[in-house]
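In the form predicted on its own, a lone chain appears below as structure tokens.
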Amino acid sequence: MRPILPLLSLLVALPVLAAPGPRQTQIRPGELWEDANGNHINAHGGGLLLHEGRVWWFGEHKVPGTAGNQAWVGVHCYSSPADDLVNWRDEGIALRVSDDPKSYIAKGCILERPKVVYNAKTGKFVMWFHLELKGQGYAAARYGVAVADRVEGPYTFLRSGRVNPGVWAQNIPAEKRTLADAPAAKRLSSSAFPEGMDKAAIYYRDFAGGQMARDMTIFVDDDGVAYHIYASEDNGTLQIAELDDTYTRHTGRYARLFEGRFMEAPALFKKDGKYWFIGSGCTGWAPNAARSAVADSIWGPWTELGNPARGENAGKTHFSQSTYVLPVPAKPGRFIFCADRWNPKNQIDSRYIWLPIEWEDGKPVLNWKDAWSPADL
């Protein structure tokens, strides 16, 4: 998400531990989802990782009120047995924002959509996230990277930047790889290009300094190659960039996807040898109709399939926005759509919309369920 909000002073009351509740047996989308301590799970815009028999959930730790639109604590971590996914244990703060005002991740920055992957070659856990520098709104549009020796952390911040500065996307034709006659560009502030504006103009504008990186995910393919997928070019176009074999840097190989479609909140998964995409349009914190697409290659071409949501509130994706698609452990071909129901006036009370991905005419669909169990998939 990329709302324009004023910087607010911080008055934060830390939550008080509640009495542990009874063991849960069902996911109830949109309701308060308590952890094993009886507290609402605080892991928004999250990503999940299967490791050694547990699923680890990483997400933005929110604080009460509108201050929750900035990062004052960091990235929270929870875990659940791989055959459960309903009951979650609080594993603490995996990455803390810094008290140093000169740090890229200083308290009050915007740190969104953390995703963690395990690198078998290095034995490190690698966290990527969307980072906006403190006091700059959503102008910085950077990525951040951190690493840890243990899945729950603590994670050590490595670096932040724009993507692939001075490197041409592989699907920019050779005859257009010049800045001499680059199209004129101006900042985009809506979900449409001004009439007559070249849809690659923002790409050329950012070529030298690096491509913008906002809403994002990380996808690791069957061959172990990892990719960074992110909203770029003032959110007008998604990009996909290959990571090196440590998963901590870009290789320089990247491509522009869905040019001019204004998509964010990307989530990818693979089924039956095909790559599947679910994302959203760009309407700030307000929900909109989800997007879906399929491709034979992760580099495209991608074929859009329309809104996967079904039912009364399909036009608002059940009042949610995608953040991750979780392959169900030990159940090949089964997937869970993980999304957030944002509450920008009190982000700590934002809820989670998790739904099983079902299939209709060869396309992924999201049917609403008041309650359901992953064990029944």
Second form
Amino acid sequence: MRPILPLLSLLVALPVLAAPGPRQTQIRPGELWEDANGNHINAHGGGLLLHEGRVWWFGEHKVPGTAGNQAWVGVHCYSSPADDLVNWRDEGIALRVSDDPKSYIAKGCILERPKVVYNAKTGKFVMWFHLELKGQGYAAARYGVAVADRVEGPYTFLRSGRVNPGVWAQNIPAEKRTLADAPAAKRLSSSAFPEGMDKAAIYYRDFAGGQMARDMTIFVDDDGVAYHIYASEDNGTLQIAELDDTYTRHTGRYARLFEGRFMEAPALFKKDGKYWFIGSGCTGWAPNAARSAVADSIWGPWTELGNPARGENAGKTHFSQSTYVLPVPAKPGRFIFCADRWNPKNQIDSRYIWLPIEWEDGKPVLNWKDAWSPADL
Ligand code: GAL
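Would you mind generating the form predicted in complex with beta-D-galactopyranose (GAL) now that we have the form predicted on its own?
Once more the chain from above appears, this time first in line as the rest of the complex follows.
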């Protein structure tokens, strides 16, 4: 009898171990979102990429506790069939932070808001992210770039820096392209300019060394040109910088957007030939009222459309902060707002707030839904 019992229990246990989690049919914003293995999805501040029939979700892998505010693992990747978007398969760690303390992406750095795009010319997948060097808080304000041959990685770190050092933004007028009478910059202690300070002062301060790059997204236009949109100038002003045809470098063509509006968490999408923007205000991990805007040209002028959130918790964007807008595959004109409900004391438990973008008087709006299905869009 003896050998049979363990064998029996193994047989009973096996199907349980191998069984995938139950197929989910609805997205439940704010609730635990399990991947196919039954683990809460760990891809915060994420970005999504449609590639060969699947959508690939890249985000910050968080560890428990306040340590989750730094990067100890890297960028986690998941994928779902393009017509599903509720059930996600764990594809592992796409970009690992380094054990080498001298690396730009040493364990304990801050690596946020990764976004991956595919470059048809080089056949490579290119990941951009916001990088803060280990032990320096948020002072470094740099971008990072990594590349891979396969969508799920492994990604190899390429480079990190500030944006376009020594190059004038195209919307700085010719007569102001001089440091000789640059306005004096004071250190900003809050998300506001001190009385009398010129709103371009931080821009001039950083001109020689390169522009700060914090919260960010990458947007690829219909013509294949890619853009890096990032919170710059001590978060006071967003900037948009064109990428070269390998998507791994800035071309030097860039502009300042929403001067002095302290916007973060930028997300861009295109509909009916117009460019649409959703972002947040600047209150750290705490949610605030989202912002939205529209433009005929990606370079602007951008017209602000106000807070797109509707309903009871609109003032806090349903307790979330934007990270990406996903065009629904095979459903032109349909978009999903993807956002984070941060838990800075235990970031691994931060939740995802995904809501369909609806339209009201020609403006994008975000109504709360307890549960909804992408298949119904
Ligand atoms: C948020 C930003 C997050 C993170 C956080 C740190 O405003 O969107 O990505 O940087 O601040 O406080």
